[in-house]
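In the form predicted alone, a lone chain appears below as structure tokens.
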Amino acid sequence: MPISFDRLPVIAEGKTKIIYANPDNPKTVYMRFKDDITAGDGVKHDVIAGKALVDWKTNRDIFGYLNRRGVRTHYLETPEEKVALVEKLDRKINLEVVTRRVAAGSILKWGDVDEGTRFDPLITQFHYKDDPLHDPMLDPGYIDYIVRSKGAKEFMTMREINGQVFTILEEAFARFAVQLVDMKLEYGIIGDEVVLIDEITGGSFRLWPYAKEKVDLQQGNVLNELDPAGRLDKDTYRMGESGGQVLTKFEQIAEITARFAEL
């Protein structure tokens, strides 16, 4: 039977999801996707009919794949369309953890790098999650200091998991001639363990298709090997494409992640 969400307590509501209590198991919650899409720290906001279903599919397939690959996540199962059953957090870590392989987006404005610069090894940055403050980045030197001097192992663990997840997904998307450019993930604490949480959908990363059949991705700059104009991610929305165009791109992502079951 469908879940009667109108009868369930709402624990929290964000820009793209609503979290509901699960009276049958207080150690879990329901995460229900919305058709909303936002950008610019929530300043730009629209509703795209069908987005919730597409995001749910992508999230289901990616988290299922990561679970099979041994990544510790909050994801358990999908009881019905647009809904994920996840473990309830003891504490949410109020950070966004960004890992980059290819320079794109905001780093071009503040990082003194050219678009398409390839980072090897990957670089990972921590951002304080606060829209009015525009998610400011934490100083990486200070992060290293508090890990060494104060035993703040959560930062080290999040950095390691982000790198692990990025590598897993980069290899998976490469099977379909798509480069994972960068990725933003979130974390929480369950018990005494740092766990990957929230969603992984078209708004979580940048994806650029390969520009040719045979690509050389070991160069210092890979912009000519990729096709930024054919991007499949939320940048299409940021750049002003219509809701229908954005949905089409997100559907292409879902078609790819549906095949992760074959990997």
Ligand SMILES: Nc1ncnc2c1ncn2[C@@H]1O[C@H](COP(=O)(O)OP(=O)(O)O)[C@@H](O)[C@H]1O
Contents of the next structure:
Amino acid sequence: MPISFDRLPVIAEGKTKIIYANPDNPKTVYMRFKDDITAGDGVKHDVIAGKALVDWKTNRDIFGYLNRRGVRTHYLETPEEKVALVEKLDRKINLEVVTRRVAAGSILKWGDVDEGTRFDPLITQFHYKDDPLHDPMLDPGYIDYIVRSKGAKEFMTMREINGQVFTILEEAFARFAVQLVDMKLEYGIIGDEVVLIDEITGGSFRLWPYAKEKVDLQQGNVLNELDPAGRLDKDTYRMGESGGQVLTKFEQIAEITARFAEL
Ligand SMILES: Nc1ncnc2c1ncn2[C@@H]1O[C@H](COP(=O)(O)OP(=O)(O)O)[C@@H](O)[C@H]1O
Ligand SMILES: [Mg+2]
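Mind giving me the form predicted in complex with the ligand, seeing as the form predicted alone was just shown?
Time for the whole complex; same chain goes first.
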């Protein structure tokens, strides 16, 4: 029987999902995907019919894969289309945790780095999650200081999980000749654990197809090895492509992540 969401209490509503209480198990919540897409800290906003379905699929397949690989995530199962059942947070952490392999996007404007620069080791940055304040980045030196002097071990855990997830997904996408360029994840506290929460969908990362059959990705700059114009991610929307084109790209992502079941 389909879940009657109009009768369930809404716990939170964000830009892309609605969170509902689960009366059958208060330790869990339903995460229901919306067709909405936003960019520029929520300033650009559209509704793309079919986006919720494709995001739900991608999210399900990525979280399922991460769980199988032993990552501590909130994801439990998928009770019906466009709905995920997840562990309920005890405390939200208002941070967006970004890991980068290849320089792209905002870092080209605020950092002294050329597009396509390859980061090895990966770099991970913490942004305070607040759209009106434009998600400002936290000073890395200050993070190191509070980890050292105040034992703020949550930052260590988030950095570690972000790196682990990035590596797992980078390797998985590589099987399909696509480079995971960068990625944004969110965390919360459940019990006394730092847990990966929220969603991982086409809006969570940049994905650039390989430019040729044999790529050399062990260089300082890998721009010539990749095909940013063929990007599959939400940059297509940020750059003004139509809803239909964005949906087609997101469907291509879902086709790839569906095959993570084989890995
Ligand atoms: N496991 C969880 N338990 C409770 N709330 C969650 C969980 N995972 C994500 N959320 C919350 O879901 C809400 C909606 O998400 P989203 O639409 O992505 O919001 P935003 O617009 O803030 O990015 C957010 O407030 C987020 O913190
Ligand atoms: Mg979100």
